[in-house]
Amino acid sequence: MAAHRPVDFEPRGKLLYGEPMCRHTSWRVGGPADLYFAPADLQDLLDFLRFRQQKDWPVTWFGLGSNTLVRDGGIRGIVVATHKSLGEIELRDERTVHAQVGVPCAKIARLTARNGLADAEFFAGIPGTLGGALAMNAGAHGRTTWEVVHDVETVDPGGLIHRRRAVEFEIGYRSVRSPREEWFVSAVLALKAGDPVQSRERIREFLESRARSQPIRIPNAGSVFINPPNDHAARLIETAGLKGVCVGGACVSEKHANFIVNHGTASATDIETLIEQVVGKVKQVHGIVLQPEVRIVGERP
């Protein structure tokens, strides 16, 4: 589809043509999306998906833009931006929280702690939205998203909503599989009673640990590689002599070897080339093939 051709649909939300994705990724790189759609609310999204089905345009879902590398050639089809669009969160009762996929994980941690619910403090260490956390079973501090998921709402390509139980998905380490082509729109989290003071202290400790160990002040996308069984990607990368290695403006972080940072001039191609070099060197030194945790989307230039 051509980025400059107007579509015959008028959403209540924001619809942009040829939107540079570098404005929406935590790495600050990425070419233009043909269409960038930020729905006004869930109903606006459903209406647009029903319209989109007639055109059969591909859909790429986007939250805060962490854990994602958009190639310099950009994204064909539609980017659906959920952050600020699907951002509702509420306490259902004394043990459960309902949140839409555009809610930042950090907000889930803060709200639940403030209301005396425990088991969600680890979300403070996930720099993305609930949607991304659901899609990849994101985790931090020894806990993972689907440990606290009771059920989810999904939407199919025709814009119909479905409620699915957690047991209907195949959950693994940084992976979630479904037998259906559906996308997450919300989740109910089952938590337990806790002490607000203790939960807030735990969150503070998590954030301080993250600030000490990760390059949070330099554009990055979080952990680049999945930890292999019984090992850590950062250890393998560091012992392969890769800390500080650069391609253009993209460098393996000196602070944490499983992070690639953008020192201001990196392109998506620089970052992807560096990822490939890290994989090759670690395989050569350790005989282990690292698997990317970051999602790589879009077209090469």
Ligand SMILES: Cc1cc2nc3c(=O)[nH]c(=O)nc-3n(C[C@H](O)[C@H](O)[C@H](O)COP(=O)(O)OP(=O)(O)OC[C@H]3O[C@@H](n4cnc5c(N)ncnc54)[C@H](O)[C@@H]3O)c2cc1C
Contents of the next structure:
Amino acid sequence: MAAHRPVDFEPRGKLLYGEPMCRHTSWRVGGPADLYFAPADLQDLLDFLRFRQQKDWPVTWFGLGSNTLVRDGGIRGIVVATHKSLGEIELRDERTVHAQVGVPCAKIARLTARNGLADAEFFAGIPGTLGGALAMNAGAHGRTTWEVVHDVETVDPGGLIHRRRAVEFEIGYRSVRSPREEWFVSAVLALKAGDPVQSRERIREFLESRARSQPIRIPNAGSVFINPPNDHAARLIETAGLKGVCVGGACVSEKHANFIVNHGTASATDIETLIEQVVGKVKQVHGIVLQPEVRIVGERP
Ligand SMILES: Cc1cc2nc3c(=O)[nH]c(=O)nc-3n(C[C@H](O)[C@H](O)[C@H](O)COP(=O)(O)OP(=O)(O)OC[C@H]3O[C@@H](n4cnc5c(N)ncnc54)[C@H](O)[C@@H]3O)c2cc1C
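Switch from the form predicted alone to the form predicted in complex with the named molecule and give that structure.
The next block holds the full complex; its first chain is the one shown before.
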């Protein structure tokens, strides 16, 4: 599919050609997407998916791009961007909240805390959307996304909506598998009754501990590797002598060894090369092959 060529579909939302993905990733790197679609709302998305089915273009879903490395050659096909598009959130009753996938995790934490619901505080420092959290089973401070999911709504490639219960997915550490090709559009979260003051205090502590231990002011994508069983990727990387090692503008963070930071001039190739170097060195020193947590998408330049 060629970039910059108009398509015969007029959405109510935003449809951009050759959109640089560095504008939409927390690493601030990534080449252009052929088509970048930010639907006006769910119906706009369903109409677009039905239209897309006739064309058979590949689809890449995107939240806030805080766990994704887009290669410098960009993304062929369509990027569906949910942030700012599927942003509805409402309390259903005193224990449940319904949110569309474009809602930022931090907003879920704040809104539920304010309304006396506990157990969603861990979302506060995760700088992604609910959709990304569902896809990754994001977690922090001993809690994970799917522990609080009651059910989800998904959409299939033909634009049909399905309601699915958590048991229909294979949920693991930073991994969620489904036997079907479907994407998330919303979720119902089941929480506990709590105390707004205590929840707000918990959120404050979580954010302070992140600010102390993570390089949150320099572009990054959180933990690059998943922790191997009974160990920590950061410990393995640090003891392999890799803290501060750089490729171009990409460096292993001095503050947290499982973070790779972009000092401003990094390309996606720099970051991917550094990831490969870290894997190689940790294997050489510790005999352990680290697995990336970040999703790497798109074409090499
Ligand atoms: C400073 C920092 C701290 C972080 N701390 C944590 C942490 O404590 N815990 C943690 O788990 N993660 C953490 N992360 C990583 C990241 O924020 C989470 O993985 C987050 O859930 C990703 O959400 P996103 O919207 O940015 O996803 P994206 O990066 O946009 O997408 C991630 C993946 O989800 C898929 N996806 C997105 N939306 C959908 C959808 N609607 N349906 C199906 N698939 C979808 C994408 O295709 C992609 O494969 C951190 C990142 C940063 C930068």
